[in-house]
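As structure tokens, one chain now follows by itself in the form predicted alone.
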Amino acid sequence: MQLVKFSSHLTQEIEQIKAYNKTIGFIPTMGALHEGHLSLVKAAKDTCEVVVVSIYVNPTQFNKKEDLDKYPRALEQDMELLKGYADIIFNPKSDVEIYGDEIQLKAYDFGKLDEPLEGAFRPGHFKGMANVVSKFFSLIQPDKAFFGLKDYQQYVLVKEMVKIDGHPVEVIGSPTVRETSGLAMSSRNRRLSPKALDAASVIYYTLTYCKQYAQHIPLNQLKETGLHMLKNIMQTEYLEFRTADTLEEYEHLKDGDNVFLSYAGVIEGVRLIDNIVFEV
């Protein structure tokens, strides 16, 4: 396993790999890795000859500086977790390795895909995410890139960005990995107390309840019940039923609908997101 700090060195490594026609699997991360990340790395290891993992806390996708400053960094622990799975870890020495001397972001036209949900609550987040992932794709030239479906809206937008920028990469979504309580694994979970970690399991319980009764209870009533279940535990930002492809909001469900049921909320000052995608 090789740790690379400079984009010029990474380019040299990729050129050698391409010269031998080896397939590259890529997993972009911001570090503070957990079993959810590792599931993506293992998926890449199973299907690609070379696995590249980036560890980079990208400043352009944080709309609050305090969130950027608080984001956990644990490079040594991350490298230990990746042993035996990753071939190259790209941990840029500075932002210059990604953006050059000046950060300039491309404006993407995603239609309305980036407007609701995370787009509404985190202005500029998806613009920064799309730019950094596109830059990684240009540097690494992966054959396959792996994304966790906990960030489902991000997954949809990355696929759209690939179409816009013309990257020859297959974008693969991997299922959310959960704690035994049902709580989605997240680097942010490290900032929660044991009590809050246990309490936050109400998110997944609520999502599964809403899925179970989606065909039997009108959506407005079901949403109201879900919000009541979360009350006094989470500071809810949204709980919404959206179409899984266009992210448009549902008013009524019918057989065959592919539903993206998503949630975001805060506990102990830590913002958590989760979702379930299901067919009616």
Ligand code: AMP
Given for the second form:
Amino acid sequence: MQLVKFSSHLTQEIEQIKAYNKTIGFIPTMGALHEGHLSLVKAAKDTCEVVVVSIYVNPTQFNKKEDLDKYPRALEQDMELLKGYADIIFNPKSDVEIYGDEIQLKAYDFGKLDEPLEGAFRPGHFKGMANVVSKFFSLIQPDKAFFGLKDYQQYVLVKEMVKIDGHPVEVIGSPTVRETSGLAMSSRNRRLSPKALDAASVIYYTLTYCKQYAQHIPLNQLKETGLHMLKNIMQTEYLEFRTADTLEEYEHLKDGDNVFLSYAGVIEGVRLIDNIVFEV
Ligand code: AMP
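Since we've got the form predicted alone here, give me the form predicted together with adenosine monophosphate (AMP) too.
Now the full complex is given, and it begins with the chain already shown.
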């Protein structure tokens, strides 16, 4: 396993791998790794000859400086976790390795896909995310790239970005890994007290409750019940039923609908997101 700090060095490594016609699997991360990240790395190892993991807290996808500053960083622990799974870890020495001397972001036209949910609550987030992932794809030229369905809207937008920029990569979505309580694993969970970690399992409980009753209770009523279940624990930003392909909001559900039920909320000052995708 090799730790690479410079883009120029990474380019040399990739050239060698390509010269041997080896397939590359890539997993972009922001570090503070957990079993959720590792599931993506393992999926890459199962299907690709060389596994590249980036560990980079990308400043352009944070809309709040405080969130960027408080984002957990744990490179040594991360390296330990990745041993035996990853071949190259790209941990840029500074933002210059990614953006050059001046950060300039491309404006993508994602139609309405980047407007709701995270797009509405984290202005600029997807622009920064799409730019950094596109830059990684250009540098690493992966055959397959692995993304968690926990960040479902991100997964949808990465697929759009790939179409727009014409990257020859297969984007693979991987299921959300959860704690036994149901709480989705997240690097941000590290900032929660044991009490909050336990209490935040209400998110998944509420999502599964809503899924269970989606066919039987009118959506507006179901949403109200869901928000009530979360009320004393989470400061909810959204709980929304949307179409899984175009991310438009549902008013009513019918048999065969493919639903992206999406959640964001804050506990102990830490913002958590989760979702489930299901067919009615
Ligand atoms: P992050 O480090 O938060 O940027 O996440 C890097 C990748 O890991 C993204 O594709 C996430 O969707 C994915 N990921 C994060 N948490 C989980 C999880 N609990 N299960 C599966 N994938 C995850």
